[in-house]
Each structure stands twice: as structure tokens, then as C-alpha cells.
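Only one chain is given next, in C-alpha cells, and it is the form predicted on its own.
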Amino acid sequence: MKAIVIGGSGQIGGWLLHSLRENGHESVGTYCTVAYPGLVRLDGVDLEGSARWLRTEKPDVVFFPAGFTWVDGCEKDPAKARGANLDQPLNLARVAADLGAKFVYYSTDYLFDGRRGPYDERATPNPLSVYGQAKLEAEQELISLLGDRVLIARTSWVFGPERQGKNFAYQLVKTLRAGKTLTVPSDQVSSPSYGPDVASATVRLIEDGHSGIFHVVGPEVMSRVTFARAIAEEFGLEPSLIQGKATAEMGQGAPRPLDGGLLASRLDLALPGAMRSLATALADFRETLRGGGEWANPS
């Protein structure tokens, strides 16, 4: 299998290369900004070159982690938000249709409202955001395009090993290990997910031909603070650091869900085990951090 990962410099994006090589696929990342070796640079924003590029690679599959994920960013731009969420993967997407690959979109908990969660692949959707909204939008338009070409793959609370070290435990770890308080919404509950699993779980879904929507995230609903204080504490960080405070009362940009959360019902029954719980998926997160690589550290 030929695949290419677009968005390969980010957190999904690298451990899709990861696995794909690992499980002995031909793969291709690109990158957009922040360049790591072996990648090609690839810009979405120009519609016609990268379906030319596209067209030239061949893929048999297409992963598409890439995105304007910064909720409060894409509320403030919705012209890029929708650019980046929903026009660069449809015009992506319409290559791979015509070249008859499949097409995987990584979506999100934010088309729900957050009032009566956690959701499974069958609730309806009713997104608070520019963001939720656009994901949405784009989750349709590649269903109606690609039948049963297309994976959309909804997560949330990505955390884990990554190249740029940006991820939420990241911060965390970072603002802890300088003596200094972190404020998180208190309110505010969905499903932690392990980025290194999040990566397999899919590759081994397009593996075994599935597709539709599937929710690829960990096992556990919990609140940010209860979250927060986890990685604390594997990390021997003082947990008393951490203070929840009202979403209300914290001056976000973009309405966030707050009863959220995914349950990975269809996921459970194709891959049973696929998501580690909590707390192994962060002791594995600290034994990779502790073995280096190419993995950043917080420093």
C-alpha cells in the first residue's frame, strides 16, 4: 500500500509515518511550515498544485491530520478555518476519487454541543464553533464524494510523543516543572487520546478495509482538571499546581462543548484494545520521552 500523510510534521501526521513504516507501507509525508527531513513541502492553500502533486504520487490512500485546529484562531478566521478544514481536504479528496484511492479525515467531539455527551458515531451532530461547523461541513462533502472510499476518523484530547512539542501535556509539563500555576476549565469533560494509538488504530482500520465514521479515542471520560492532574502526577509534578476554573469565567474566543466526550463504539468492536487507558498511554508517553529520538522533550 502506497499512502500519503499530509500534515506529516504534526502530532497524528508523525506517528501515521511511524506506523505506516513500521507495518511495511510505502509512505509519503508533506509539510507545510515546520520542515523535518524526509518530508515534501506542500502548500494546501494552492488548490491546483498540490492536486498536481497528488496526482503525480499515485496514493492508494490519502491521511489527512492536517488542519487549523486552534478553536479560538479558526473563530476569529472563519475564511481559513473553512480553508483549512473543509476546501483543502474536498479539493485532496477529489484526486483520490478520481484515482480511485481511499480517504482519511481526522474530525473531532466539536460537532457536538457538549450538553448530553459522550456521543457515539450515531449522535447527531450540532457543533457550537466555526471550527465544529467546518469539520462538519467537511465531513459530508467527503461521504457524498467518496461513498465507501472515506474514513473519518473523530478524536479528541490528542495528547502523546510529538516532533514540536505542543500538545496540551506538553504545556503542562513545561509550565509545572517551573513552579508556576496552571489554570484549566473545570467544566469541561471529554476523552483523552493517545496520539501513537490515535496513528495505529487507523492505519490498522484501512488495513482491515473499513470505513465511515469511526471515534478513535481513549477508553476513559473525564474532566480537563482530572486529566490535568494525571499527567502530573506520572510526570512527578505537583498536581496542586493545577486550578480549574469556569469556562464561563476563562475569556475563550470559541464556545466549547462541555458534557463532551467519545465513545469508540464501532472501534471497540473492529479493534478491541486498540486505545490504552489513561494511564498506561502516559507512562508509555514518559518511557519515550526518557529513550530521546526524535521526540521533543519539555524542557
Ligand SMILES: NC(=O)c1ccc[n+]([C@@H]2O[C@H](COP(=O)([O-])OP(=O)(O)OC[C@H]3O[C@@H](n4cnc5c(N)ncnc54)[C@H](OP(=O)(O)O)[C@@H]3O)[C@@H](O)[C@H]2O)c1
Given for the second form:
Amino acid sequence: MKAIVIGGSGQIGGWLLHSLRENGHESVGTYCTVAYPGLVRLDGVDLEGSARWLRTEKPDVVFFPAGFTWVDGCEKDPAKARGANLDQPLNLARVAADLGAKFVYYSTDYLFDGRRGPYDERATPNPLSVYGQAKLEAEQELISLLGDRVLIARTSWVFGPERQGKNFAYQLVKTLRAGKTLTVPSDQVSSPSYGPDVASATVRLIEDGHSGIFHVVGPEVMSRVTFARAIAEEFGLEPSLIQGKATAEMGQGAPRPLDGGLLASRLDLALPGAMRSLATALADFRETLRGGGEWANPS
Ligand SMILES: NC(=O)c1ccc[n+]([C@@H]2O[C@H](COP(=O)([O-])OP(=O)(O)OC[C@H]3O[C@@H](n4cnc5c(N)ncnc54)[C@H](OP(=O)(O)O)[C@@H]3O)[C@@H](O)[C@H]2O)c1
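Next up, the form predicted in complex with the named molecule, please; the one we just looked at was the form predicted on its own.
What follows is the whole complex; the chain from before opens it.
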């Protein structure tokens, strides 16, 4: 199949391109501001230009691991949040619909209010933030536009090797290696999810003809402090440099679901074992960084 990855320069997008190529699929990835060799520049803000380009590519499937992913930034700029997370994917999904292509959208556990997590695919969303609200509306509009040609992959706390080296694990390793303290919310609970597994699972779901909502998350639900300590331990760093603080005292711009996280009930049936445990994923993460290559090293 021919796949387009909008956001190929990002964390999940980079691994999608890797998985697609490994599985013998033709793929074209895009970047917006951070260029890598082989990627095509596309800014979703240019609705007409990006739709025109996608039409000429004639893909069988469009993956959309893109958008405005800074949750606190979304709260400050709701217009940008809705543009990037709702209007831009819908614009490209309309082209996919015309072409008879499938569309894969990446969503989040921030759809839920975090009163009673973890949530399975049938739980009722109640977003607390602008980011979560835009993601929910995008899910709904995409399903009504594309029916069984859309796959919604909800994920959370994605970590692992990535070329831009931005995710939480990199921040933690850099901070602790510098001997500095890292303060993390003590009362936020979710599902750490290994980026390479999120990508390969969604490619396999598409290959196997699945559609609808799937929770694509790691098998464990834990607090941010426990997650942070596990990363520190794997990288031989001092866990006492990690300090927990109540969300109410953190001053984060957007409200967070506290008792969050996702249950991958449908994924476990469709692809048992597709998501590695945190311990196995962290060991793989460290090995991959040791190997160098295209993945940024946090030292
Ligand atoms: N990371 C998580 O923990 C997490 C959790 C739940 C859901 N998700 C969802 O999963 C998806 C992927 O997340 P991620 O962590 O891989 O994100 P990421 O690393 O921040 O990558 C975002 C990608 O979107 C591209 N992009 C940004 N603005 C764009 C625009 N105007 N037009 C076209 N492309 C644009 C970026 O390109 P440049 O970098 O080149 O500018 C980048 O390739 C997102 O939709 C996110 O909401 C992520």
C-alpha cells in the first residue's frame, strides 16, 4: 500500500515511516518546521495547498500523527488548537474520502475527565481542556465523514527514541544527568506507551483491515512519579532527584485528567502482545540510544 505520514518529523510519525518501510510499504512523510532528509514540507495551515498535494499523491492510507500537541499552549490559543487538531486533519480526511483512502488519527486520554480511569474504548468522554475538546470533536467528525475507513488510535504518555529528542524521557535524562531536580505531578496517572510500538501496532491494525477506535497504549497504568523513577533506574540516574508535587500546585496552564490512562481492550484482542511492558520498552530505548544512528542521544 502507499502511505502518507503527515508529521513524519515527529515522534510517532518517525516510527510510522520506519514501520511502514520495514513492512514493505511505499511511504512519503512530511515535516512542518523540522526538516529531515526525504521528508516533504507541508504546513496544514495551508488548507488548499495541502489538500492539493495530498490529492496528487493518491495514497491508500493517510496517517495523521500531527497537530498542536502542547496541551498548555492549546489552552492559551484555542483557535490554533482547533485549527491544527480538528480543521487541518478534517481537511485532509475529506481528500482521503474522495480518494477512497483510509485515514488514521492519533487521539488521547485527555478526552476523559480523569475521575475514574483507566478508560476502555466504550467509556464516555468528558474533556477538561481545549486540547481534549478539539481531539474529541475531530474523532466524531472523522467517524461521521469516513465511517469504517477511519482508525482512531488513542494513546498517552508516549516515550522512546525520537529524532527531535523532545519527549518526557529525554527531558528527564537530561535534567538528572545535569544533577538537577525534576518536579513532576504526583497525582496524575496514565499509561506510558512506547513510541515504536504505538507506530508498529497502528500499521498492523491498518494492514489487518481494522477500523474504529483503538486504545494503543502500554499495558501498565501508573503515576508520573513511578514512570519517572522507572526511567531514572533504567538509565542509572539518581531517583531522589525526582520530586512529586500535587497538580493543583504545579501551575500547568490546562487542567489535566488525574485518574486517567487507557485500557487497550480491543488491541489486546486484535494484536496480543503488540505493546511491550514498561521495563522491556525502557531497556529497548536505552539500547537504541546506545546504537546511535538516526535517533538523538540525550547526553
Ligand atoms: N506524545 C504523546 O504523549 C501523545 C499522547 C496522546 C496523543 N498524542 C497524539 O499523537 C500525535 C503525534 O504525537 P507526537 O508526540 O508524535 O507529536 P510530535 O512529536 O510533537 O510531532 C508532531 C508532528 O506534527 C507536525 N506538525 C506540527 N504542526 C504542523 C502543521 N501545521 N502542519 C503539518 N504538520 C505539523 C510536526 O512537524 P515539525 O516538528 O516538523 O514542525 C511533527 O512532525 C499527535 O496528534 C498527538 O496529539 C500524543
